[in-house]
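This document opens with one chain alone, in structure tokens, the form predicted alone.
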Amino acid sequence: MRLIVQNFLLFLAALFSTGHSLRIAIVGEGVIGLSTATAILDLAEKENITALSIEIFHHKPFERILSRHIAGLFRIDSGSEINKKYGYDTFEKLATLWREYGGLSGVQLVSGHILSDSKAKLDAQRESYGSLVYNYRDLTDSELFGPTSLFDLPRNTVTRGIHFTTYTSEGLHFCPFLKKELISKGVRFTQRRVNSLDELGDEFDVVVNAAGLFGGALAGDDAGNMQPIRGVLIRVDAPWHKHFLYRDFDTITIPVIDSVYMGTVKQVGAYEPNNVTFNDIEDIASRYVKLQPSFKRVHMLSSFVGYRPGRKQIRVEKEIRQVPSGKQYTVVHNYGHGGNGFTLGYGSAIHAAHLVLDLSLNAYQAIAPQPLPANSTLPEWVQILDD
């Protein structure tokens, strides 16, 4: 502990003795890049660190990136200890934004239900986040079965269900809110394609890799550990629908501030077709209408196909690199969130911010997973999807 404090004091002394501001570049304008910048500033304020500057690089307009089209229901897929830590920190941030800004932040308080034929899957939900969200409980028989129930399921079914209250952080509103806040604090945004982290190493002291699906390729040593997970969401006009509803985690509706998201497909490893097909819409609609027949009458507002950044575990790691000129710079990776970017993003960003600012890692040392072996194999999908 004493060594960590000494190193941190030396780090601060070096900054102030030279009058040098810590120059930080972040690659990626999605929810992870924006959350990382937010977390760095949050921690810097807490630790009284003022000598820093942040610039975020992105090469696609916001309308074309995955984060723009996500409903962002808080629910943890994998209940590993590190994910629980990330989830707790994210939930705390969402609760703070909800209390201070309400829906103006893109955060919305919403209740709903998950149905499944698998008791083990429902038990895993309780283990992963049941003590974190609000009002978590099992659905009763009177809520599941019979003509006065919510779902009128046949009594001979093995289907069970849970209820809880949580937050959504819809990308359409949440990301612009974060960006506006960052700009007001002096963060710069630059539209530019970054093909190598070394491109930024000459100019910046720290480069954060928050490039999502392409984070592994940008890192240069991890492309083979990444895989796209094709997903489709349909945005519909259903103003009466106020509760989220999941059936076995792939047939879903999530109400947000001014619409309802209906989905989805989870096609692991798929990178085509890169548009929403008639079969996608028919498949999703037919599955969901069986749950709620009223949705046969909804009007479709828009649809979107996106590719979640699949990886066995989120990569939050730090390394020192050297550019051809001989200058050394720090790289901090923060990518590979799968379908949990909005649920775990601020939490992993806090972890990454500790690495950026050389703060204590005591909260992570016992629960952080071992890094995956390097795999620099460049899959075919990288060239196809990187437009």
Second form
Amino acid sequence: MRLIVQNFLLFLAALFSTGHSLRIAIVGEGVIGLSTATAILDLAEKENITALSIEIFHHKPFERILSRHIAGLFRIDSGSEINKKYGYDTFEKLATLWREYGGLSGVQLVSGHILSDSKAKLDAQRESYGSLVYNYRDLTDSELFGPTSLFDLPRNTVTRGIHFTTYTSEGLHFCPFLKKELISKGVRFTQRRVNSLDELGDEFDVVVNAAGLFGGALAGDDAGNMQPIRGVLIRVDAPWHKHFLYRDFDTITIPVIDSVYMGTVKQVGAYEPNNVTFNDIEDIASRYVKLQPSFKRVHMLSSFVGYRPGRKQIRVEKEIRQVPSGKQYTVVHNYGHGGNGFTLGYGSAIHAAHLVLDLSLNAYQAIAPQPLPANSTLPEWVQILDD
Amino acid sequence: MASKIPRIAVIGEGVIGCTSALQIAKAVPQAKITVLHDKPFENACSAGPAGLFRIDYEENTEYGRASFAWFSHLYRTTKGAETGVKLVSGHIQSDSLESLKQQQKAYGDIVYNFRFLDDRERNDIFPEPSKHCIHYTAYASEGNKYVPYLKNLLLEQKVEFRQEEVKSLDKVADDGYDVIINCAGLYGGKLAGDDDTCYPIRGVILEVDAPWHKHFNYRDFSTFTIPKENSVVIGSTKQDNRWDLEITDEDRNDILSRYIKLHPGMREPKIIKEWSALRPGRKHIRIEAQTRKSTASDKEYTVVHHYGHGSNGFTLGWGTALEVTKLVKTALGL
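If the one shown is the form predicted alone, what is the structure of the form predicted in complex with its partner chain?
Shown next: the complete complex, the earlier chain at its head.
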């Protein structure tokens, strides 16, 4: 009985509220778009903001967007303060999902190792996330070399390694999980190609630009600051392989829920070939087999080319714009995550949600970087890749 | 006593029998080895376990150390799909710091990455964690793949396999064998004729489909999961002196309720298989050579006992087999 009265009162409040419902549009339903919507609803609930609605726009089917193919191993690449904050917040979210849902949310607890000949790179790992992940430690000599070691390495004084336990949030399962939760909370999903932010500025109060690689072009002033970073992943059949293993950061395997991803390349600025080539496979396989000889002749199931949305820094910024008819609207950018969409995505979404809901930015003020200077030069790859 | 070509019989084709045969085949290449088995492999105790490396008692530490080196060699050189050996990491929780310290003493310096978790880690990973938790990385050699792999290696070594129920060691000697390795597990004492201390430790496990679960996860030592290649094992029971193998609802509810309390994320698991077996319990593992004389033919022969591994056959088998191999060589005057 009390619930009925409560709902009725809420309905009346919505009907007669002098501040109208905040209409939010989000462009992009990859991990960033979905995370931002989730973070907005989360934060709104905490702050008791009930009058809002969200509609998410996408034009490519999920099978053809970058997020779907990503293994999403949590590992913070750069040590910038803002990235550490984003990483910290993302990790907390992943841990919460893991405790509550286990693997059903697409989140997995995974352990593994990283080898490198560069002490500086390994020190940087410790600096960036050593105290955030679990079980972080340096490998000992006998773990690295010799008859009881984990690896097939000739004894030397240069190669070192680390071990830790972290999360994966693979796009294939994590994104649909977020989407399902959003739909159950009334978020609408619309297939429609959005060519300009103004297009949505007419109907919405806030437009979130989570258009990834194309976020800069959509913003109108930032296309020249983006660049594709070509990556290749091979899905292999290796169900006995329960750990991630990295040699530096390009020769990797990551076990996801139903398979193992082997990779990769990081071709900055490259936007072709659009398909996986024989050279890609030979390059990746030979590098990886050198790291783990028992993977020779592992059975390959499928492969994939993706373009990471590279940018010098993630763009999480707010601006007021005006449509031709004169109506003002707010744009909140959240794009440019490079290879860190799943490690930093949720944290950046929380930042963006603060901007969308106009909440205090104390946590971000001191650490948010200066915006990059505008660069609206439209590179050739935008049209080639945005089919 | 030893003929030109020593004839060796290994009784039992479980993990202990196959491991013994393999080592002897390599150490005494001139020997003709026959593995005698009575049950089909699927019904043997070795067919079901996930085989996670974990040592219960310090007295077995050095056996475990030798096994670990062997698994490490297999892991580095051969695909896990072939050998059944995989690298696994995981956690063991307990309210008893003492019991975890005991684990540390038993194998902390053998396995990889052994450490105690701090409070933050414990509370982050586990809802309602125990007071203490350890983490380590080691090998799991799942019986349904690892033992058939050993068998393939044995066939390559021209070791013969014969289905034959063995009721008396004397009879095996009469059949022409000079050295007999008694790897009859739970029935090893009975076969030996001089040992009535073997007892069954009933175990039941459920195999579930949970490919997102990549770690072993224990609370104390009877409530756990261990990932296998294509499934996850949830276990177990450790019931001394029970001989019944039928899996009851009581077993299922007991195992699941204990585990799900530890790991709520595993609630409503998809059960694909159930399995029960009797672990070959004994106070200590019996590794002992005896010279005997067949009452029927007066033939002298050596029997080397190699049984009683309890829950640790996969962890310790390679190490104990090394000692058995030494005894065999001594018996053959090598």
